[in-house]
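Take a look at this single chain, the form predicted on its own, given in structure tokens.
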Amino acid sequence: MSALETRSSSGAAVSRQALARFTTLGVGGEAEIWTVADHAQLREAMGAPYRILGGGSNLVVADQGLGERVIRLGGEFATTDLSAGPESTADTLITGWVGGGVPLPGLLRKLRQLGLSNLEGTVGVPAQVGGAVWMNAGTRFGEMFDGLYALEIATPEGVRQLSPDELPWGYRHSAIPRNHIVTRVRLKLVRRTPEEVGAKMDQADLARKGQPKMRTPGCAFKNPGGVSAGKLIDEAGLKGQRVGQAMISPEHANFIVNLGGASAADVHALLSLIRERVGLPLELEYELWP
């Protein structure tokens, strides 16, 4: 345990930190971070005004910071289960139960060596199991909820366990509330060789080398109507503008990367201008905090 960190009553890890470190684009002010290894845990955190923190990607948090409490997943929210469950058959593996704060980069890179298929089109997403599963990450050549069986999720009022079916998911949307929490989910995994989810994973991978590899939260706007955000962006003759430390990509129009000490103010200011000089309606993959 560090100087800065404490202890909460049921053992959680409690320090105030800057949250530019914890996510993608690398900028963000300071809040107050718990890092939770159980249930017990879990509960504590959110007995006052909460967010849930992944892997950071997909994420602009303001300048000035936080005043609610940051709750990430550690402990056994962190571990994973792969082996098969009595709801298996020869063909489909129903895994045990993976945390929420699996990194899903990780969790692929189990899968093609385990010969596994059904999540190879969120290679890439630079996540957490939890977070994927909140905004149904992925790409054109899958996402998340492709291979989900079951969740658990925390909600202020308990811990319950449903089905997919029971929510109304769709393209980056799980319906799941904000103040829920993804603490564990089981998959449901179709076997093949490691030489075919690896082709498949090589194959969505091969689609991203397009993309910057500088700090980035990611794509910034949803395909308006099945039409490309970025051929948009890059119509209205945006590629490479700045606005301090930030920039709209040369490589990909519809992501903005950090040059090196951009602010929030600095994302902001890029993204309405992308909305004004683009003139359509454009919906945020980001999420914006506060």
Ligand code: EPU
Second form
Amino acid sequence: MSALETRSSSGAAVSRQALARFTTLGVGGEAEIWTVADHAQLREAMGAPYRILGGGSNLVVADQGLGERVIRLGGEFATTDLSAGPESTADTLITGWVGGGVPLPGLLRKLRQLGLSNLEGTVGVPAQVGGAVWMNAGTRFGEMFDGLYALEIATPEGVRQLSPDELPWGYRHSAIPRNHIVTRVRLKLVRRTPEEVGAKMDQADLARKGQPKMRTPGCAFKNPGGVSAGKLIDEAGLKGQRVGQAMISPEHANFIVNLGGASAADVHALLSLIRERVGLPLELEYELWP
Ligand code: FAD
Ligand code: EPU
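Right, and the form predicted together with the named molecule of this protein, after the form predicted on its own?
In what comes next, the whole complex appears, and the chain from above leads the way.
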């Protein structure tokens, strides 16, 4: 436990920290962070207004920070059980529970080694499992809901388990309401060979070659009607545009990157510039907190 960390009555680790530390963009002021290890701690954490933080890879957090507490999933919510459940068949593995706080890249490395297929399209998404499920992260090669068998969702009213069939989902969207916390999931995976799974992952990863390697929250806007928003922003002549320390990437125009010391206000100004100059309705993919 660090010097600035205290324990709540149920044992959750509570500290005040800048959210910039927890986001891939590296921007965001302070909030009270509750890291929970089990359901009792999560229940206590949900006892006041809260937000749930995953890998922080789709977030632009305000420079002045947040009033609500921010919950992070640790402990039992960060464990992976890939053993075969009783519903498994010769072709299909239905796993045990995989925590919502498990980093997706590490999970995919395991699936590659074990030759388990269905989530290859999500390779390279720097999310946690819960965040990736919440917005059905993916690419044109496949998405998170392709590999879901069951979900567990916690709210202040209680914990319930459901099947993905009960939830409409689509491109970068699931019907899981905001702040309904995906605590863990069971996966539905097809048994293949490590070579087959690896080849599919490599193919999906190749499509990322043109993406910047700098600090960023991924694509700013969803692709409208299947057209690349990046292409539209590029055609508007906006690559390389800067506000403060934020820049529209010269490599891929749907990525805003932090050159070092960018503020949320810099990013917001670039988002407004894009909307004004592209002149078509663009739906934001990021979340702006608050
Ligand atoms: P966060 O950014 O922490 O949170 C995003 C939202 O999810 C918030 O509303 C948060 O409250 C909610 N959330 C987080 N955890 C949970 C949970 N356990 N239960 C319920 N809600 C939760 N996305 C793609 O879809 N495809 C891509 O190819 C892709 N490429 C990317 C490349 C880079 C370099 C980066 C930085 C991002 C990329 N993204 C991509 C965007 C991002 O990774 C996804 O949106 C991802 O789903 C965000 O998950 P997260 O865990 O980081 O969530
Ligand atoms: N293009 C340009 N200029 C640009 C960017 C793209 O002309 O600045 C052109 C490319 O040359 C290509 C086309 O647009 O012909 C499509 O580009 P790309 O293959 O990069 O795909 P994208 O539609 O821009 C999508 C996802 C990414 C995902 C990649 C790879 C969205 C909003 N973006 O990008 O997802 O990683 O495909 O699979 O759906 C994310 O959601 O955060 C994200 C990064």
